[in-house]
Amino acid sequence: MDAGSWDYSLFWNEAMKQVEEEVSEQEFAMWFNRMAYSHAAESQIYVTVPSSFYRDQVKQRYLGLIEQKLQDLSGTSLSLEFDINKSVSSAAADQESPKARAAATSKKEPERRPKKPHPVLREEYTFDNFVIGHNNSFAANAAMAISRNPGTGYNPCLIYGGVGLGKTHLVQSIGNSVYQEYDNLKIVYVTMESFTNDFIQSIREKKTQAFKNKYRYADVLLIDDIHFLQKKPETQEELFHTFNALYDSNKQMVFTCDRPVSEIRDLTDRLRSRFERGLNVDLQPPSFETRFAILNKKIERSALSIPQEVIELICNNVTTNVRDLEAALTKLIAYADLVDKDITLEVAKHQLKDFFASPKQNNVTMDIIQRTVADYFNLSSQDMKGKKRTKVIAFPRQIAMYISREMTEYSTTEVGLEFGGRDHTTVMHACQRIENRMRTDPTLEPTIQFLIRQIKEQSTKS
């Protein structure tokens, strides 16, 4: 009998109705309603899910519940195989189950009247704001669903990516909708910076409790920017105490980072478990039909006329993150705003020129790529062009070499000229001692994705 002949849709929509009846809501919409049913072998049933990442979580979560359901249903142990399939993302995630239309058209909510703007959140920054795209969506999603229940389930949650992809926004929407739909629960949103400022303060004044009472009666506690704990032990420790006191009393906690917590240098083990003891979500850079979607809502926001080519330019020009498509929409609706011109075509040529010409995304120069570099393995710039061949030296110095001829349009001449004079040879021999080593050595491929990050923000801030 062909794969194409054995049919076990039938097993598989009884056991999600068995799953759905064992979990919460909040749990049976963000991780079933999202996999689909898409054929079967003798003993495997395939299903479609949107990403990698999606399959990693269900397997750790709820394989062995799944395919003991699917066991006592059709009397033959059937294991589960994933296909990914980003398109079933927007399409499975519409297709509500019938318990939960159930309860949407059972249940009348009563109309509330909104609350003032909480006095630390930006009012702005709310689901209703956050334009949702293949890049987000899952991060979005995970964030509505902890607002709806907090505490309940996705706790912690640490939502990471690069610059100006929106973890502060959702992370205060989460706060806005939680401050609106829920009376008296103390909301505390913080950056890393302020936790340690506020930390330090406590100390100096002997005001430790006061700081103590301030965090850790928290009932929904969103701090940004966790990577500013790298090398600051004392504000690890005060915060690994925070943690715990909050997890206990089951209270949501939230974080950001720009970074997955694994690659945060000089991290306690204990406080990197307790990162990734939740849900960790990341965001990618949006795609042309996302960046088209976000320019248009602001532009709705703005009450100015803009034409759709003028719009497509900008996507089609600016592709590293949101806060660099909303500058260059900015710059438009300033220059109309003071000139008292329409917004064309050729207008928005001559006025974001500079910006296209000189993208940030493309703005990684061979200095910016050997200090960072150098700061990772505690070198000096210098040791990247000097003479010392110690293998503390070389190994570094190749790297760097190597993530020249992948970020740059640099010959192995002009790169060798850029490390001291060497050889292109020297340059050809770095590259591919690398590429060998990266396939033998399993650590070494993350390390260098983790430092083409890091030049690419510092190149955004250059």
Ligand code: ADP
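Note that the structure is a prediction, hence the values are computed from the model and not measured. Numbering follows the first chain given and starts at 1. For clarity, a rigid core is taken as the largest C-alpha set superposing within 1.5 Å between two forms. First, how it differs from the form predicted together with this ligand.
- Fitting the two forms on the rigid core leaves the C-alpha of residue 194 displaced by under 2 angstroms between these two forms.
- Put the two forms on the same core and the Cα of residue 388 is off by 2 Å or more between these two forms.
- Annotation for residue 75: C-alpha shift of 2 angstroms or more between these two forms, rigid core superposed.
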Given for the second form:
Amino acid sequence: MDAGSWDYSLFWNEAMKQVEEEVSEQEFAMWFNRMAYSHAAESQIYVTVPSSFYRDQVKQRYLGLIEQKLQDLSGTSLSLEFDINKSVSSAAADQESPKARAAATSKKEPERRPKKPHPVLREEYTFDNFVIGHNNSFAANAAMAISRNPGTGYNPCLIYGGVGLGKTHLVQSIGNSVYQEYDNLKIVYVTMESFTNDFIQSIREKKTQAFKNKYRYADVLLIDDIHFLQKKPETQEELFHTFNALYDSNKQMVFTCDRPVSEIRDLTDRLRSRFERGLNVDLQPPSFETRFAILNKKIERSALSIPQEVIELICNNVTTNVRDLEAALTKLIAYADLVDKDITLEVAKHQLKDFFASPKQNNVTMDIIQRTVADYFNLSSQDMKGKKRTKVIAFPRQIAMYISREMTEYSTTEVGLEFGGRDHTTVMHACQRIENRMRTDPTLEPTIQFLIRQIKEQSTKS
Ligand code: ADP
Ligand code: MG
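So the form predicted on its own is up there; where is the form predicted together with this ligand?
Full assembly next; the chain just shown is listed first.
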């Protein structure tokens, strides 16, 4: 049989019908309306999707489900291949809820002057100031789509990623954009921490109704850093009700988190499932090109001239997050301002020495940490990894483990391995012990700070 004679479209259509019954309407509109059967080969179905991000998301979320359905229907295993075709109609994106239409009618005319800044949102957190790269384009595009039609397609949306990667910037950009574009939409931005404090205070002062009014009448509710919910059952309960109230009336919610929701400990299942219900998108660390573009954008705004080789130097050395990248630049600009000097490569190298040696920049090795701590306590590196559990060795070993977690990106499992193949729970336990002890023993923290400085010094030399 030649490739042209395979046709699995009946199975495909039936599988889609079944999927539609199983997933929520919103999910189906978002992910399945823009996927189309294209053609087939033996045991293979080719479908078109609008972008590679879309493909990856569909694969991650639904590939298993779709392939299972196809197998059940056809009795044979059919695999999916994705072709990217930008012109696949965007039914989901084009769909507008009545609310969105109503809101659109009150959309500001372009010639009107911008409003005064929003009282809570930071003015510079806008989409214009956000540089898009491979690491963040899915999240940024989702955020922009939300700000055009709040409460319609991507609700709720959860943006997650490590520290300094732009979560707050993006979520506030949504707020700023909706605020500028729509009249009469109430935008509430809050960190999970303030929400929690607000909630506690409202109970204490018996003003729970006021609290409810503040959050449950938002048209766009933006909550930053929901990982703060960990181990706070009452706040979780309250947020659960807030969520339901807003969701039922098609109000937009956007959350940020420093990790995937599945990794928040002690989160009730029902709240977890609600966060996961809409669109979850992640932010990754930026590539060199994106870092370069971000710095150039900042420089443009500061109207300073900084040689490209200096920018390259920073981009090559500060790799983990955007906040550190900006901080390095800010330091240089401040220096140039204060001493009225040009920023040359030499000046930059000298001024940013500490930055580049900063702990999270991977110069710090486990070996340096173990050696420095062992030296300080008159022990050997071997003792750190060895089996002995006498107090004289166990305590310094715990300090070294604690410092390893503070100064490197190693997980507790990895740290455990470096310390003679110990279990990750041993490392967690050690960190806990040190933290507790720091609270009761005022000499411990200065000792640890001293060790950290020594380790930094050692790391710049190596
Ligand atoms: P997070 O909330 O994820 O910890 P932030 O949103 O506070 O990170 O970002 C840290 C800093 O980096 C902010 O000043 C922000 O403006 C900037 N930033 C992050 N990502 C970008 C980007 N893609 N383009 C421009 N600036 C960015
Ligand atoms: Mg933040």
